[in-house]
Structures are given as structure tokens and as C-alpha cells.
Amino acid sequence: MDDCLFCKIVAGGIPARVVAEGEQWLAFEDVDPKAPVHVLVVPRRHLADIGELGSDPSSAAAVVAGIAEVASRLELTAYRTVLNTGAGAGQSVFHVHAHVLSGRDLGWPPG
């Protein structure tokens, strides 16, 4: 999508601070960190939210990986992941990524 914010990073027309990437998905250092750790993953594909993502195995699957090896990447023994679906919930972003946050205490409940 020519005006989808991840879609520009993921073909490299803005840069970003790569973490690692696969075939599928591509993770980089949110802008806006919540956390001393916060790394975003997201399909290479343009799929808006988590309801998109569903509808794809490959895709969810690819970001499950992608979370998986920042984890291993970043040696990172507890972390959280967060997928914001809609704005209220927090999206600004409407091409589904996931959060990986860690580096400090993440109390529950959260928000």
C-alpha cells in the first residue's frame, strides 16, 4: 500500500533500526519506545490487523517466528508481546505488527 507506513519501511523507502528479519516478516526498533526493549514485527505482506492476520496462516505464522528469533536475538528471558487491533485499542498503525517489550518490570494488568 503506497501510503501504509510499515509497507515504506519494509521496502526499505524508510529506514529503520533492523533487528533481524525472515522471508515473511521484518522486526525494527519502535520509534516511540514503552519499554527499554520495544521492537516491533510485522508481515512483509500489508495486512491491517490481527482480524487480517487471522485469515492467514502463513503470515501469523511468519510473525510468531519473527517474535520468536528477536527473543532469541536479543536474549531475552521474559518479555511481552502485544498486538493493538483498532484505534481505541491504540493502533496508529493500520498494518499489523506486534510489540515485543522488555528491559523492565511489565506489571499486570496492563494499561
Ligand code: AMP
The other form holds:
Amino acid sequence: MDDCLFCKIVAGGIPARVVAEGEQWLAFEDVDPKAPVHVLVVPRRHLADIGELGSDPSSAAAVVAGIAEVASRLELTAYRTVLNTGAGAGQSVFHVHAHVLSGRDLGWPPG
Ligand code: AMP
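Having seen the form predicted alone, I'd like the form predicted together with adenosine monophosphate now, please.
Entire complex below, previous chain first.
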């Protein structure tokens, strides 16, 4: 997708602080962190949201593997994984991504 921010990051056209990567996924630091650790895990393939991700089991498994790899690499013992879906829920980039948040108390239920 030519006009997709995260496709450009995946392609290397926009710089990002890469934390880890796999054949089908990329993990990089969020540019506006909401916690001391705030990493985004995206499939390399352009899929708009979790609905589209759900129709691509290979990419879905890759994103979950990416989350686990980030947690392992950063030695996270407690973290939250969030996938915002739809503008009303806070999704602003329509290339599906999992937020991995850690390093502070994470209240429950979330706001
Ligand atoms: P969401 O609002 O759930 O769609 O999350 C999008 C996230 O992308 C936000 O947390 C932004 O801070 C983050 N973001 C936007 N632009 C960039 C960028 N160039 N590099 C890294 N993260 C970004």
C-alpha cells in the first residue's frame, strides 16, 4: 500500500527503531510511547485491522510470535497487548498492529 505509514516502515522507507523482526513480522518502538516500553508489532503484509488479520492465519500467527519474541528479548515479565480496531476505539493507523506496553503499572479495566 503506497500510502500506508507502516508499509513504508516495513519497506525501510521511513526510519524506525526496530526491536526484533521475523520473516512475516516487524517490531519497532512507538514514536509516542504511552509506557516505558511501548513496541508495535506489525505483519509485513498490509492488513488493515484485526478483521483482515483474522482471515490470514499465517500473518496472525506471525504477529503473536512477534509479541512473544519482543517479550522474551526485552525480558518482560508483565505486559499488556492491545489491538485498537476502528477509529472509535483509537485506531489511527490502518495497518494492523499490536501495542506491547510494559514498565509501569497498567490499570484494569483499561480506559
Ligand atoms: P493506533 O492509534 O492504535 O492506530 O496506534 C498507532 C500508533 O502508531 C500510535 O501509538 C502512534 O504513536 C504510532 N506511530 C505513529 N507514527 C509512527 C512512526 N512513524 N513510528 C512509530 N510509531 C508511530
